[in-house]
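Just the one chain here, laid out as structure tokens, in the form predicted alone.
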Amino acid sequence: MTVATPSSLYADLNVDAIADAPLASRTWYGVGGKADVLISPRDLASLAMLVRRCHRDQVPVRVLGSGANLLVSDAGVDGVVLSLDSPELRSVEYNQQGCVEAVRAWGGASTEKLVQELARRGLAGLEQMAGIPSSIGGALAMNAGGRFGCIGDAVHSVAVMTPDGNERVFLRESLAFEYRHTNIPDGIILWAVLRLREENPITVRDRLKEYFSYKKNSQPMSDASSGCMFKNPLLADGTRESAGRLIDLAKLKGFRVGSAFVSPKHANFIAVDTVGGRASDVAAIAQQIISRVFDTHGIMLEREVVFWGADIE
């Protein structure tokens, strides 16, 4: 552990902590180094106190969700990495009486599991997230989604723990959910209330299967990847162009740098060899794709995948 992350930050709190914690196995890429310390707060009070102390001592704090849409440097990351995987911080709450029009999902909850459970209960409104691996907090932070919509479509309100450890609630009317962007303030997303409607469970499940089938057939879901590497760029006429199409037209399908390669199935997916894979190769190929696409089309791509680590950020 580094001097920047002393155990005094959390030793007296109700948390589980792992020093020099390997992160590779916790990400979809399966590559990357260690965290100074990985901390799982067991309750909200401990999380708040830890965040306050890190803010006071200027210790970096990162939140690890499902590990999708993330690349961790081979050298690892300093500071505190938070995992909101305790029962309290990944719970989903349903009202006990009357018609269910909303649920409260905490930030650590699995979006995939929630989508399936809602379908089982005959609750519609989140099927657009079928096949999108994420935690609720991670999905909200980037307004994750796809062809059929985004998570912001279902949001009623969001609670955020600010860097000074205080909790603030934002109603939908004050929030903007745009393509892979939201104005949710910096901090840790604690929970969201999602608007739903009761519907025949068979109808909801059928729609879910349709959406998931589309994703399975159009994307290389079996590769060691992290989803789409780049956002679809906004053109001068206000429309968005497919980043995958631009990469394909630049003749980069199958292009390789070390252990990383552009998927032959979908050019916006960068995969990595499951044996001997390196985050530095993924970062290098991403930069080369940006350069080649700009040279070919005059369009600058912007990453969708989040990079952690001073040498690749």
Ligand SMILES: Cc1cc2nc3c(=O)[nH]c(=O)nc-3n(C[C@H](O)[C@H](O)[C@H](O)COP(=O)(O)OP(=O)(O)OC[C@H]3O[C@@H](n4cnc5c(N)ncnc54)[C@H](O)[C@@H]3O)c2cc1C
Contents of the next structure:
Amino acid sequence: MTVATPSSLYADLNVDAIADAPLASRTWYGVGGKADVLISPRDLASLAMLVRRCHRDQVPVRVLGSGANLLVSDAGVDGVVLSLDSPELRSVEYNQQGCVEAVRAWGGASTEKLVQELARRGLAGLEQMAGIPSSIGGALAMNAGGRFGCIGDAVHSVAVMTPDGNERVFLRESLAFEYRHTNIPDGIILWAVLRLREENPITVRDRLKEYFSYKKNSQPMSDASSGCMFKNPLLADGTRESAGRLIDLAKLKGFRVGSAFVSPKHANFIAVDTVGGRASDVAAIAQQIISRVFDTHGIMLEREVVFWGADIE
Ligand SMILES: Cc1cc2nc3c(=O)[nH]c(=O)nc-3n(C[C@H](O)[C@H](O)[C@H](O)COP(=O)(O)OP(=O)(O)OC[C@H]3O[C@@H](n4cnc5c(N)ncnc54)[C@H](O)[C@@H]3O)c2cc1C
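Now that we've seen the form predicted alone, could you pull up the form predicted in complex with the ligand?
Zooming out: every chain and molecule, the one shown earlier first.
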């Protein structure tokens, strides 16, 4: 880490701030170093002011969701790491614009909790997110999803705070949601209005259960990992090949580098030992898998997991 982030950037704002904040326990990998400062703004005005000041002083700002798609370097990260976990920034508002099927979910809201609550209320349209650990902001940033659809399927509009601290709202018509990619501009995803539909709560809950058990049976959900390390590569004929299959065919199931290993259950899940795990091992194994898959199949894998830190980015 380099120069410490000055506390004058946030000391007078309505925020919770922790200097030298360990990030490992805030990610699913459970490894990695500290944030120079971890800041949780308690309201939107404080968030905007902080973002403006960081922009002015060229202090890097990173947004942490639920840490399910993130590897933090063992050396930690400089600048500000933002957490949208205050009550205001993780709230969910029902009956948006007087419409029972619309909810506004703020960026820090837990997707897992939201899908459960929607089922309870008999609102359908987000079950495809069953078993995908995420905040709403993180899910939108990655357009998270899987076999049953993606979060983009439910989006009506999205609000983003741009790096200069201004708020912009994008309607569905101007947004593209593709495989693990969206054109939502860089910045902090503040909220999304999701359009759902009324359905019998039992039917919604049954669908949730079915999707969740599919995931549980096909993926090692309890390992310390970030889900799939690589995107399924696009082939010349426009279809996508399973990255897990390519890694498996390259005989890499169970392959290990230090504390990191390819899951024996799902070859695209790169896990790490819960004791003595190191981010550098995960970064190194990811690099070696890319080389080995390229040598075997002539296909270059692209990472899905986001890496933070100068030595691994
Ligand atoms: C066991 C397991 C299973 C998984 N299965 C799936 C799956 O089936 N499908 C799938 O798509 N993914 C899956 N994942 C990966 C992960 O769940 C998703 O990528 C999820 O969207 C990450 O959300 P997050 O809030 O944890 O984001 P984080 O990991 O915290 O952050 C990921 C990226 O999003 C950015 N981000 C976070 N919040 C915001 C915000 N408010 N505004 C702007 N940017 C933001 C971060 O800066 C970072 O670049 C799995 C992960 C695990 C651990």
